[in-house]
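Shown here is one chain on its own, the form predicted alone, set out as structure tokens.
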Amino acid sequence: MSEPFPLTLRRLRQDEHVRALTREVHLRLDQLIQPCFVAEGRGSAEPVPGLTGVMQETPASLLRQTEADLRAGVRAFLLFGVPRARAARQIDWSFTAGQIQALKARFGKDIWLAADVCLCSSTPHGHCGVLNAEGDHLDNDASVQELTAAALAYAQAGADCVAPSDMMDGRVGAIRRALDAGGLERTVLMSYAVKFQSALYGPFRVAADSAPKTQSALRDRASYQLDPARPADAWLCAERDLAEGADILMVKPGLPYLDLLRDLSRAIRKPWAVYHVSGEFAALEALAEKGLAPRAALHREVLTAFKRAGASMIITYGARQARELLDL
């Protein structure tokens, strides 16, 4: 008896529809989060360079925008508050408080509402935390009170989910009691576990006005956010976190770091959030623009390959066109 032939395995490629039934991973719109910007004192909306409609909003832009999401499907939303005040420490929240209360006062229920914690975009250095007296360190107990304060702030105008994305040591713990005794046991905590020091930020530091001053003693965020050489301290993050009640761990950027997201999803049995970074999400909108690859081929696969790797959601600039462009 012969040994069967290669095309056995081809014979469940060979047409759309088996290809379909017998897919392993699929996406679902309901999986997308879409990141916002939104700056107070702007008089009009402004676009992201690099980013294909994404906006740094107004308060007003913002509103008008969301209803075109929810039209388009999306229902998840990660806040990026720009205010236009900024200080080194004591910092008022008030803006992007007002904002979630804004959007959740308009569409409530309607939205999942993230609002993302960190400082470099209300400080005047640019960095994640509160600077050291000689300005080229960070406070980590000084930054976490500050963190702190924002997530409370955030989490009492009425966010479904605070977001700390700046790698201080024990702020989800600090955060998961000061919500947890001011009778907000209810809001999620998304962790930024495991968030690289990347080059692939660029188009977000524009969106968020979040870049490091040159004239700052620290030049980079090398000293807090993670070494991409350095797995093991991947896991060491995600661990802590988990032990200090984060509800959702996250990996960011996304695709440089697929492999540890496999490895820590299959380990770690929690809902896994990957962010497709403004650098990733650019890179893919620039290959299309020059004609290089199909638009909608391109995000179909990169995010294919983060729910592979083992991720629940996917917090993607591209969210508000998936329904149009992937049919989802």
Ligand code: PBG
Contents of the next structure:
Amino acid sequence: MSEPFPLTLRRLRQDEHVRALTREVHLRLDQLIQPCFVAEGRGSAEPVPGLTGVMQETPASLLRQTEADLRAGVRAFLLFGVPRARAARQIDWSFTAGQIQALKARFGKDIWLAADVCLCSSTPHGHCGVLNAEGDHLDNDASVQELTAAALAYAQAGADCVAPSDMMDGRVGAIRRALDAGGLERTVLMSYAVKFQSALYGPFRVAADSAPKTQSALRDRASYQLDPARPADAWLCAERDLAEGADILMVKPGLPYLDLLRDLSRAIRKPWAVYHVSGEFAALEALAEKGLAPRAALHREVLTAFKRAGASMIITYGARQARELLDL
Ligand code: PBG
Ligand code: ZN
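Condition change, the form predicted alone to the form predicted together with the named molecule:
Below, the chain from earlier opens the complete complex, with every other chain and molecule after it.
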């Protein structure tokens, strides 16, 4: 006679050995991407509010930080350049291109360097594209031209990957064609394909100096980033960027869009990246800071959710702390 309630499923949860043996999802340090910010004309590196361990770097500190990151086991980086000069058109991409060149000259194939391609840190108004003459809309054609020039400059400087984050129409195809025509067919294109308009980008906009500065219709990025209440548009964006030649597709932010990450990654058999964005990261740090949750466990739980939902790679501000924090 067995007891009325015998062990059934709990048998395989009883100790760490059997839990490890039965685990299905694993975090890997070689699938974490560390975002980095480098600003022109700063005397010294500045901590980014809310993002523990992340700095707005100077060109010199960026090299030192990258060296430390390599020692910490990080190999993949996503670089955001913040130039001093801003322009509405014919933007000069040389500052960020120079940083890419310096990183690749120093670290070569020891690092995989993705460069974020966008206009918001380079335009006076802080939008991700070029404004029309009336100032009430982003001109798609003009924006794609600027973005393509940026991607080409970054790829020529040696970026392993270019990652357009602007959300203009047609930019993936235009960038792919320009890269191929320029003899850069090996440069990987990671599209921020499924990027929502979100309140979770706050700390990033401080670090990238990229908040929209215009009013009225263009006070936010709703006219180009996706509406959280319109998942159908996520599918259209993913399918479009796939057709235009994106190698890697991304969902951003992460946790609020886990449903889409799961469904899209199952349906579209491309590598999927997920961006655990600045506000999401800072929220966990704030919980831990207040002593309301254990920091390492918070990060592990969230990153595990991304893996479970189908991400291959995860962009997280905590990549450089993964060894100590996540025991990777
Ligand atoms: C914009 C861009 C954003 C992020 C990266 N590139 C969002 C935005 O400002 O609208 C967000 C990243 C983060 O919050 O960590 N090109
Ligand atoms: Zn932008």
